[in-house]
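Taking the form predicted on its own, here's one chain by itself in structure tokens.
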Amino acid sequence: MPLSPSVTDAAYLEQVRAHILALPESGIVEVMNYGRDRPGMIPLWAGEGDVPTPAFICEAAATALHAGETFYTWQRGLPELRAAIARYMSRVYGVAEDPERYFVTGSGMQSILIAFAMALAAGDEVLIPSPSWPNAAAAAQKTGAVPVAVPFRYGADGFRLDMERFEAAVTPRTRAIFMNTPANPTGFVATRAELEGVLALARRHGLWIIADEIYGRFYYADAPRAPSFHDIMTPDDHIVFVQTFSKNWAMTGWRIGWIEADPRLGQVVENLIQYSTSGVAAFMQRGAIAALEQGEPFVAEQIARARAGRDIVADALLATGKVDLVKPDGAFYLFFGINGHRDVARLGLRLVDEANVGIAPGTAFGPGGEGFMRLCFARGAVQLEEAARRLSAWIRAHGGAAAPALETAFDRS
């Protein structure tokens, strides 16, 4: 008699890594998994936008396609795209141009897989900035690592680092420090003086940065780009940066980023390029130097367009009188508590059912979400005024009395 199928599936899953077993579900998946197919949503859920890849990016990648340029290609990337990151970097951060410095990767969570796995051991701790982006704690976990979640400060200038919670994390098994800035959920921007805070901590306590500044175009200072630790750095600081065309160019599906990383790195950054996807497909590579060398245009609508999509919905959310939110510096998300409602997994769940609208709850972010819920507003204006009348008036008749601010699982200073 064949065994129960429980009884099976607990036998065969026994030979599975425990820290793999261990990897959560996505709290955001949940929510658009139930609500995905619903006749008139507005899915405010995901970390991208509306627009599709530019024409001009795709027709790049179709010539070469048709060209033949389809077989193995550098490993490290095209010759070719090295130099247009380089330019661009040294466009936007005023760094030397140097190719050597950067390596072409199938996206910006392969790049961080890479940099984990060069600063990371099993049972090594990351100390990451909480509430956050939950593909880094679990790509810490799939290396054997600790993710290790430093709560924000938050307060009326939304949420801030706070230099003696990273100071107190640290213990002797501590390796890096994960920073992501701009920063998915919550906004947060780190300002110079915040950034030259993590870098003193990592110099005296000999740790890496693994410093994730994908949003970094998308700031709403009067400023190009937000500040980054390219503005502090010495050559021998042991930071890694990692980069993705997704936000920037509308090509998240495209799965293209790039790593910069000492060139002393290089060949251990090739190494692992070689032994993960041996590299990424030429033809995707013509398309990504198209974005950089013809996509300033582009990139200026999209920061643009965010910014008046932040203004729309925030605005109208405010109005209320019943959220907590602190409108973003940085990013593309609001951040933002429903007076009266603290469930937010339920809530979300809800918000489809009631107002039509998606957005993910906070608790997919880790330690510090809980009351909150993330709303991205890289969308159009006619789409993101509809969210914001059908968000506003559910808030307006099931929000709770205007109260003082959320009390979250951190100090709020």
The other form holds:
Protein chains: 2
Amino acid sequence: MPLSPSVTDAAYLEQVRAHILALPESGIVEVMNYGRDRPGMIPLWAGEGDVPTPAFICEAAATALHAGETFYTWQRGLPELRAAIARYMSRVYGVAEDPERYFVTGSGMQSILIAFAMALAAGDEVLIPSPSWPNAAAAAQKTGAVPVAVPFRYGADGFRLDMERFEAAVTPRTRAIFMNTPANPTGFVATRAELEGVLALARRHGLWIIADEIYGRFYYADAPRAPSFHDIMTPDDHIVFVQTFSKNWAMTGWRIGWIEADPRLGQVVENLIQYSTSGVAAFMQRGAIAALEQGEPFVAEQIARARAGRDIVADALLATGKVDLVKPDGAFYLFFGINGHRDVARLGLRLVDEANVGIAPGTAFGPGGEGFMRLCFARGAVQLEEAARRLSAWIRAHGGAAAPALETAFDRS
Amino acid sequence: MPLSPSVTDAAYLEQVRAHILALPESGIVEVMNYGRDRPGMIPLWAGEGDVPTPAFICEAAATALHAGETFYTWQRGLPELRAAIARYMSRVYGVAEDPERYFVTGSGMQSILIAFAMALAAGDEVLIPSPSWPNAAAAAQKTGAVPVAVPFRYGADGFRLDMERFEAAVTPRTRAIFMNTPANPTGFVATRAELEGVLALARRHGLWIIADEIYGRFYYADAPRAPSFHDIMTPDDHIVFVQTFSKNWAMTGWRIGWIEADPRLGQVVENLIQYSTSGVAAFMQRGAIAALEQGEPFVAEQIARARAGRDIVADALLATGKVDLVKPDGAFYLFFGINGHRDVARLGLRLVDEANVGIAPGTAFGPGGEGFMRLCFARGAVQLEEAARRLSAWIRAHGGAAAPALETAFDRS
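Switching from the form predicted on its own: structure of the form predicted together with a further copy of the same chain?
Full assembly next; the chain just shown is listed first.
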């Protein structure tokens, strides 16, 4: 490297393919970078809790590591882990126990990419309810495909699917629907009837459904889990489930997930794993087995903690009378507006400065997120009570007068 | 899942995009599955050694795991690891020490995909000398691009680049050259003059070079490492180096590597990591830091072991007088023919049955691999001596008469 660059950054970057150069940066990073190092900051911007991975999971991984499980391994995952996932899915979702349905991946993110690779070629379109976790749309774009945002309807019952908008969004290039339920960031939880509507649409047009039900057990209504495509699908449907160990078992940093797909796709999925990262470390998979087999008390505790966290923050914010907030039935986010503060990118920075609480602007989550903020409540009560206290005080001081009816103010049509 | 599938496998698979359905299965798997469980089998088919990851690396990872380094982390990699890579590359390759050039990835395989994503859109072409490690071509295909095999010339000096074939292979759709040196499976090592020829071609046509120099230190000639693009490049060249911890530090199963690229590509690479697997487990990165900082004696021992292994097997095979084999100067494979046995897929199975040694058919490595077998010699002397004894005995018994001159028999024009 004897010389300095002689061309400008822009000239150097011209050789990068346009759809890759256009990939969005994370919209959360600005506020994170702004607030990261503030003393006493309570960070509620990311989609992860404050608890490290339980010791029994770490032990299982460390033991395997020291035992020399450091060689190449099965591309579809350790047979023992695939069997453990099959037992887990049978227990929680009633899926017939078949290890051949499950493929271990290097993160839920990778699961999405593999599903998109099967479904989408360059120029194909995938429908994504919006606002949504931005990585799904970006993954489609990375694949060379076109993510098509289908806005939720927003009203007194929160965010709801609008099947007419879905139907209207289908074109000859549409190949897939990405359905996240319970949803990040909105807290939307599809009813069984809504899932049936989406499935009918997919069947009618020959579309894949990429089902992201990773928050399925973070459900606060009338059942131990949210409604699932598992409840209504038949074997000939083209539904691929993308899953992760991140949320249930506090393993966000591990980067391990799985795909659930029809066994007829087995060789295709195996090839895609081979040509993505060529499998997942065997010693990490030992940790994942421990999570599935010994993790139920931990998961139950995490869910109870999130439910309590939701109530702590949501009740405090609602009591101000100056927020647009529908308490969500699922996932672990509040997605809400503060009266009189539509410029949420600026609002995020102000809340860092003036309330020392970090929350993410809704604009990071695509069309329909304008005017909203996302707050993660998967944390301990003491910290959330303090965050709620700070935020409520700020909102009482700075929030605008009551907004017009929600349907008028925030409908995204 | 109440019902059985009602459509055939083929009908179900019709919904998978064609270029994905066409991805090749590994060509090594047939012989591996055939021989995997034979008692006493010596497996030399895979590209990995027989030594597990050293304890000091495992310790560093396990310590970080138990210390709670289980949360989301920097998308570009831990700053400490990026700095450690920069020091390592400065020490070994004389690269100016700049951590901003390095990006931690979830395997060398992922590094290649990220590099290809920047360079290749659907329909674009990448030139790949052939035979080659098949995952590079498959990664291009997965991207929607077209891998173009450029055959090596084969003769008494082994496999050599043919710059005329390279020049002739360039079309208006050509965007990149994938250059693996020292090479798997051929043992080809580019000379400085050959690298200069490739770089000149790339500059002339505005092409990226994806440089896979992962075997750079497994070099048995006149210097501590093989010639590198680092020796000749200037900052304005579009050269992306794809790297892995797998080979030098016996970490094949970990799935961790890095990309070296101009810092102007930093945000693009970060986005591609974000939308691939969203970073690498921090606790694994602690192991990688230990590898770089304390691993030199181990690496030196591995290289000496591979050099000895090469001589053990190559000398024994050459002594039969019935092989086409040029002793390679780099990487850790012999790529050779046995006289009279051109059907190498069948030969691989016979050697399992009759010699109890597992080696991979050259046809798994694309055009030009016909008639060759790949043998990995990154193993201990005792096992390699036994493998060499078995193979030599088989070849003496079953090898054909001396072949015509190599140039005639195996030239790939």
